[in-house]
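One chain follows as structure tokens, the form predicted on its own.
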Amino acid sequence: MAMTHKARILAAARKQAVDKLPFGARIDVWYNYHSSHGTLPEKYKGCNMVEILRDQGAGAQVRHLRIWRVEYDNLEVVIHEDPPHKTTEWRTPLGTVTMKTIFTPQEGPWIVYEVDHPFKTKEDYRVIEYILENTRIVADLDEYHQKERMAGEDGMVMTGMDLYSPMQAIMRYWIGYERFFYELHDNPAQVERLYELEKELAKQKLQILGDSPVEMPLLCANWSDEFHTPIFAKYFIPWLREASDYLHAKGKVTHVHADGEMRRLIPLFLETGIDVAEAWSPVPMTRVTTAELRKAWGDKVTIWGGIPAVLFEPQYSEEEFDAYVMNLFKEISPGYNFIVGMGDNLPFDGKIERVGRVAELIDKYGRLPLEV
């Protein structure tokens, strides 16, 4: 009996044998855009993403941001909606900080982006500390279970530790990347105090994940070597190793969303203990080829991705697309510990039929060991 998409993906993540290359595709940018504009292909109107990918012969990545919710004690959170912007105020006895974000799902994205960060002056440290000290993480799996039922054996529901590990959360959410490095230099004790508080919250999330049915939790996302290399060894590796070890003891495999420039981070990655690097985006989207990554990591890490998102766009011909996929098969030969996927999403103007074409090429050439 043939393996299901989910079974193949999990087996490859665990470095176990599979019958052919697993294929887990992500199409939420394309789906969100065309759903909101009424431009889904006629045969897919009324379909969800899993149903579309099933028709294309691909396994599905169903994104779910988190399986917990945030609750606060001894402070007030006030939200002002001005679409596409949202302003969040944390009103505490020590003062107020605000964050402004933007979210435009009709253009495809599903992630909120920060326009203005809570940290603005040194006085904000004590306010942010107070917020973190009065934050509780509460399990909330209802929507996750709904998506798991939707995916079934046709794919994976991708969820985990929000998007960022503790220090990256400070960089991205609270301070902002550019300001962060100045603060780490000028006020290291205050930054590291926030880091310790974020770690305590992250441990609450880890416990929820460890006790949950999530098989392959996300631990971090969106690295880029120019931002993260300077602090990766000191702040990222120890936490990722601790988190990965904890979840391994719970019988789970771990992954990160590794879609950025990675050349300088590639050797450091092996110190994290993470099992899967998902959303791998090679040349021409980054400066690293899949062959280089396979050589550097060997069989120690399962790679998920390998087909750049731009290849699905109409400026590339069908012949160019096929040639790239066939070359990918050569680069990853004999094909173990690899999950074919996008790096990292089907663009809004991408051709959905090329998802099906990948499935066809895997059916024809993707039996393991690969002989391309």
Second form
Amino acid sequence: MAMTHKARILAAARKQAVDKLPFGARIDVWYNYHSSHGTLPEKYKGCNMVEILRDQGAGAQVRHLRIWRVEYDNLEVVIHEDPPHKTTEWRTPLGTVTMKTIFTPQEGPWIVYEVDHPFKTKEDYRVIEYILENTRIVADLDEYHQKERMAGEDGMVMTGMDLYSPMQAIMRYWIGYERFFYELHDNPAQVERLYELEKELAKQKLQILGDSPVEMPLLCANWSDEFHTPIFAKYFIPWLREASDYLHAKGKVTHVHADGEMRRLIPLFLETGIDVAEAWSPVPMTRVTTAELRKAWGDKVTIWGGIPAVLFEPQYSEEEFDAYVMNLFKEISPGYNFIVGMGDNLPFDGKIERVGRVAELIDKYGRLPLEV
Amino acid sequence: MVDYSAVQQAVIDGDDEKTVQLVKEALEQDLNPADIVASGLQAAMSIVGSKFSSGEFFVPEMLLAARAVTKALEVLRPRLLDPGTVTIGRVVIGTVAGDIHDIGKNLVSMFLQGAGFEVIDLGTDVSAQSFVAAVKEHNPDILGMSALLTTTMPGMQATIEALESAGIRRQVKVVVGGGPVTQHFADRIGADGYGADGGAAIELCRKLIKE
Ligand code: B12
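Rather than the form predicted on its own that you just supplied, could I have the structure of the form predicted in complex with the partner chain?
The next block holds the full complex; its first chain is the one shown before.
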């Protein structure tokens, strides 16, 4: 019996043999945009993402942010909604911090983006410390189970630690990228104190993941060579290693969402112990080719991705698209430890038929070992 | 005597306190403020820019260097006989509509400030109409636009068209940049220039000002 999409993806992630190239496609930007504008193709009206991808012959990625939630003690959280913005206020006995986010799913995004971060002045360190000290992580799997049922054997529910590893949480959520680097330079002890507190919370998340049915947990998302490389060895590798080792001992494989510019992170990645780099976005989205990445990683890391999102846009012809995919097969030959996918999403103006085209090309040329 | 290579080194090291201290000492020694800017700060930013282009530096080093220069300029500004001597041109900059990526745009604007441009930053998610209004209001030499998403890049073309409809396209040089933007794209939409990074943005704007 042929393997299912999910079985094939998991096997490749575990570096086991598969019959043909696994394919896990991601279309939530396209789907969210068209379902809220009422512009889904006629035959897909009323369908969910997995059904659409099944029709295209592709395996599905179903995104689920986290299988836990936070609860607070001894502080009050007040939320003001002013769509598309939302302001969150953490009121603590030591002071209040606020954060503004934007959420525009009708334009594609499935998550909120921070437009203003809680940390604004040095005084906010004590408040954020207080918040972290009074945070508890609680398992929350109901929605995950629902999505599991929706994905079935046709895909994977992509979930785990949330988007951030501990230092990323400080960098991207609490302080914001630019100010983070000034703070790390000016007040390293205080930044590191927040890092330690985030690590404690991350350990609680890790335990929940370890005890959960999630087969391939996400450890973090969205690195970029030009921000993360200089601090990667000190603040990322030790934690990612610890988390990977813990989850490996629980029989799991780990993954990260590696959609950014990767060049100078490529050698460092090998020290993390992470099994799968997902959302791999090669040239022309970034400056690295799949061939270069394969050469650097050999069979140590399973790569998931390889077709940059822009290739699905009408600016590329059908011939150019086919040629790109065929060249990808050549670059990854013999094709083990590779999951075909997009980096990172079908754009709203992308062509859904090209997802089907990838499935066709895999059926035709994607038996392993590849012979293109 | 404060020597300019020490000022440059402090900037390159991202040491804002030392940069400011050296600039203060230079002023006490009656060095010409305009020279401190040109031979100390701007020279340093050129070095930092080329270290980034060559892959030796990362974003954090650029941010810290740019901050050191910004702080030093605050000290210098009141001492410049004609504050106009630090301003070699005026730039209005922003990230295009629908796009909230601003780290690259902020770096470019700090670099340009460090190089002696006056920069008016319109922030992110700036519509073509807002760019046009800002050009009318501030009458800049250069309009800079940043985009990080392939889906928001068309906002650059829309802005150029809006400048044309408003009859002010020829008053201002338009430069573009950001991850997915290329020289080819800049040529296609009729921009006057493209810059790959902060250092390139300085060179580009200097060149356009001279034209
Ligand atoms: C940080 C980041 C974010 C942050 C932005 C935080 C912020 N305040 O800016 C957050 C988390 C909010 C974010 C959100 C999203 N992001 Co984002 N993000 C990135 C990331 C990791 C880094 C971008 C960056 O800052 N680079 C560093 C700076 C210094 O580089 P730069 O901007 O290119 O600027 C330099 C040059 O280009 C130039 N330059 C820039 N502007 C200008 C202007 C002029 C005039 C000149 C001359 C030069 C110039 O000089 C700069 C300095 O050297 C990239 C991936 C990557 N590169 O690794 C993705 C990336 C840009 N994001 C991407 C996407 C898709 C998104 C989202 C749509 C996510 C989603 N799927 O829902 C949202 C969009 C939100 C929105 N509406 O804008 C894609 C874009 C794909 C594409 N090409 O269309 C990327 C490439 C990731 C990927 N591979 O998928 N993102």
